[in-house]
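Consider the single chain below, provided in structure tokens and representing the form predicted alone.
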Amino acid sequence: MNALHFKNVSKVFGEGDARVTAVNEADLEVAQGEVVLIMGPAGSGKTTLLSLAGCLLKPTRGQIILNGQDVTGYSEKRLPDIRLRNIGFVFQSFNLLSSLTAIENVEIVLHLTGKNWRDARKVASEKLEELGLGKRLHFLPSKLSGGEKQRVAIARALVNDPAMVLADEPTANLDSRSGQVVVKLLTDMAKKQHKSVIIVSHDSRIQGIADRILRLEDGKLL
């Protein structure tokens, strides 16, 4: 079973002269455990495509099947739980809560699924230690380096055991060495846990980590 299947998916914004086709008839299959890198210049539709995959946007046309479920017609009320349990997100800006420590930023996702405090703390701690942050559990984001913040974000993305991880320009706010280390950590952990990973980026330095590289130009997957 594929983790993700796009069938002729398009996303159109606006109407008339302001109409923009951000994603144009995309067909995409991502297998379980596969790492796919989608590259393209700014404005090519990468973030829109990732938002469709993450159920943050609904397609204008086409069908999206996530982990065996056709989510195309799901209501806005149902989608948050689908995202919580099936998808992990890694953003270029980290999106950590500044008032929470590293472990609390990971725990909060587990609390949303109903885990009690003790179990959530144990699982979050183990995930962060796996990513080399055992001595940073109780540090606020302001006390962490960029690479450490992104590792906290990866722990948060993986802690709910999702079928798929989506990473939007994960190296954009990191120096070259930190960026490559972080992406390697993400893909190694995903492979180990048989998770699928879709990375959108224009960073050619990370091409070597992908099982497959696709290009997106003017909303078209090539």
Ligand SMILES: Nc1ncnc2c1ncn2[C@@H]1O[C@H](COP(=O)(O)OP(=O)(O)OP(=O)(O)O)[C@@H](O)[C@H]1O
Contents of the next structure:
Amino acid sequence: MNALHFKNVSKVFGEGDARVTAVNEADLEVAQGEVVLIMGPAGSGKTTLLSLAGCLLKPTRGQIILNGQDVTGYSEKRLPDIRLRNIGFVFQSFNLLSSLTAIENVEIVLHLTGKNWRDARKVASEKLEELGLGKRLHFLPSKLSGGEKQRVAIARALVNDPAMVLADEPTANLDSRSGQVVVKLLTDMAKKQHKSVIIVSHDSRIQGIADRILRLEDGKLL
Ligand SMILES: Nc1ncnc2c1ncn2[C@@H]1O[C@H](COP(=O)(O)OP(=O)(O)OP(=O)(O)O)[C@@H](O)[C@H]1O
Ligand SMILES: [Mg+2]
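Please supply the coordinates for the form predicted in complex with this ligand, as a counterpart to the form predicted alone shown previously.
Shown next: the complete complex, the earlier chain at its head.
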């Protein structure tokens, strides 16, 4: 079974003169445990494609199947729970909550799934330690380096054991060394736990790590 299957998926924004086909008839199958890199110039539809895969956007046309489940017609009300249980997101801008410490940023996901306080704390700290952040558990994001913030974001994305991890330009705000460390950690952990990973980037240094590289141009997957 594929972790993700796009069947002829299109996403159109706006109307009339402002109409943009951000993703144009995309077909895509991502296997379990596979690391796929999607590359393409600015405005080619990368973030839109990832948002569709992560059920943050609904397609205008086509079908999206997540872990064998056709989520295309799901109501907005059902989607947050689908996201919470199936998908981990890593964003370019980290998206950590600034008033919560590293461990609290990770724990919050576990609270949302109903884990009790004690278990959540244990699982979150183990995950952060695995990512080399054992000494940073109680730091606020403002006291962390960019690479550390992105590792907290990776811990948060993986802590719920999602089948699929989606990363939108995860190295764009990092210097090249911490960028490489972050991507290596993300893909190593994903491989170890047999997760599918889709990374969107125009960072050519990531190329060596991916199982497959796809290009996106004007919304078309090549
Ligand atoms: N919410 C929206 N409303 C209208 N148009 C949008 C919206 N989101 C994206 N678009 C348009 O869709 C196209 C693809 O945008 P998208 O953000 O997916 O590109 P991208 O490849 O991620 O670009 P970048 O490399 O700059 O992040 C662009 O032309 C953009 O202007
Ligand atoms: Mg983008």
